[in-house]
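One chain comes next, on its own, written out as structure tokens in the form predicted alone.
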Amino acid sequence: MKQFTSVADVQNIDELLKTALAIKADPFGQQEVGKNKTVGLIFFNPSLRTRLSSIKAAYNLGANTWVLNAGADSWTLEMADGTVMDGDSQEHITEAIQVMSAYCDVLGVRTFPKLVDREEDYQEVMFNKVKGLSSVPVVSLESATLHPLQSFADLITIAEKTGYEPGKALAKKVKVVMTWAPHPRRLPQAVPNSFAEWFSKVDWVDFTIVQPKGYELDPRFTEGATIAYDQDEALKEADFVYAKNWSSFENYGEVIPQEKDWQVTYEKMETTNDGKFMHCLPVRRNVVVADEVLDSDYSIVIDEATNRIYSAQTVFHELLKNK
């Protein structure tokens, strides 16, 4: 692995999962890998789990970390090329990223979409600019279109809960349903895109995406998934229910009014195969999901969040072990 920006950077998903489960079983057993090395983390938008889990992951490997909030902990960065810098921006991103990557062995970067220009967001203009300027491997801490560390943590979680052992077949496929859910704000497609991209490639999972009409994701990420529009039908006998809101891809960034209530309720979870409820967090209680679900044995959101440590630690391990 030379970088980690999507599942496309993973040569063998099962082997990476096997490594993650071994690392979780012995989290401090690979500290020679991180000795005298540094993981740099730059955030262009807020974070809780990604920031803290990445710091903890580096610590577990024996590596140092530095964290920078762009524009708050640093000079105001100019992003545009060819600009005359006679305004508020004091430093250009060209020099800034080259300097930051000189100060670390792996650079984690978090960017965010504007949800205005689909072409700009889906070309990953900002993230690719950083990647092109960095002299060290880049890890996506979320970009405009993808969040691979979250999806990898979700895979670790589902493998643990099912008892799946990499390389060994299960008696039957695991039914995983990703359902659209309501939200008061328009949200990007990064988490659902990434979840769909990963789980469409996992051969021991029967994967369904259910959403209202108009909320179909970019088909590049959903190839191989079953696409559905009836939430009640889709959730029947599900082993895992992954709830997430996203704004429209086709009518980019728009929130399309819906007549049906798509909130995940206790009654809906009761139609599953004693299914487990998942969400990447933060989650809007009693909007996306009812309290009765989050506070019940159905919910594994904390297990999922905990595995953010081990998804990051595994990726850092793979990128640092040969440096």
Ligand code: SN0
Given for the second form:
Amino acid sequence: MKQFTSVADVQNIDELLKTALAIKADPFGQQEVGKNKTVGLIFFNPSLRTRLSSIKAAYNLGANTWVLNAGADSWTLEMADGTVMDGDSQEHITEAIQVMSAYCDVLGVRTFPKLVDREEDYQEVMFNKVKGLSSVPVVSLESATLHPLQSFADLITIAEKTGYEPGKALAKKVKVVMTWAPHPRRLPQAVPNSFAEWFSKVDWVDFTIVQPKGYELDPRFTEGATIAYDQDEALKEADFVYAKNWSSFENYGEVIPQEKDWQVTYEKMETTNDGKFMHCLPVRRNVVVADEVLDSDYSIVIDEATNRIYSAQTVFHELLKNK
Ligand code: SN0
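What's the form predicted in complex with the ligand like, now that we've got the form predicted alone?
Everything in the complex follows now, all chains and molecules, and the chain you saw is the first one.
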């Protein structure tokens, strides 16, 4: 693995999953890999799980870390080329990234979309700029359109809960349903794009995306998935219910008012195959999902968040092992 920006950087998903399960079983067993190595983490946007799980992952590997909240605890960075910097921006991204990548062996970067210009977001202008300037391998800590560390943690979680062992087929495919859910703000498509991109490639999963009309994701990420519009129908017999809000891809960044309530309720979970409720967090209680679900045995959101450590640790392991 040369970088980790999408599932396309993974040669073999099953092999990576196998490595993750082995690392989780013996989390401090690979400390030679991280010895004298530094993982740098740059956040252009807020984070709780990604930041802390990445730090923990690096420590487990014997590596050290630094974290920079760009703009908040650094100089204000200028992104545009060719500007006359006589305003508020104090340092250009060109120097900043070259310098920061000199201070680490792997560089994690988080950038959110602006949700204004679809082309700009989907071309990953900001993320690619950082990647182009970095002298070390880059890891996505969520970019404008993808969140691969989250999807990989979701895969580890689903594998654990079903008892899937890499290389060994299950007796029956696992039914995973990703459902759109309401939210008061306009959110990125990164988490659902990435989940769709990963799970469309997992051959032991039967993968459905259910959403209101107008919320179809970019078809480049959903190829192979079953696309549905009736939530009650889709949730029937689901083994995993993966809830997430996202804004419209077609009417870019917009929110389309809904007549039906798409919140995941206890009643809806009861129609599943004793399904497990998943969400990447942070989650808006009683908007996206009812308290009764989150506080019940249906919910595995904490297991999912815990596996963020092992998804990051596996990725850092793969990027550092040959350095
Ligand atoms: C982000 C998103 O991409 O949807 C990060 C998820 C890992 N979520 C939010 O921005 C939620 C913020 C809110 O207002 O609830």
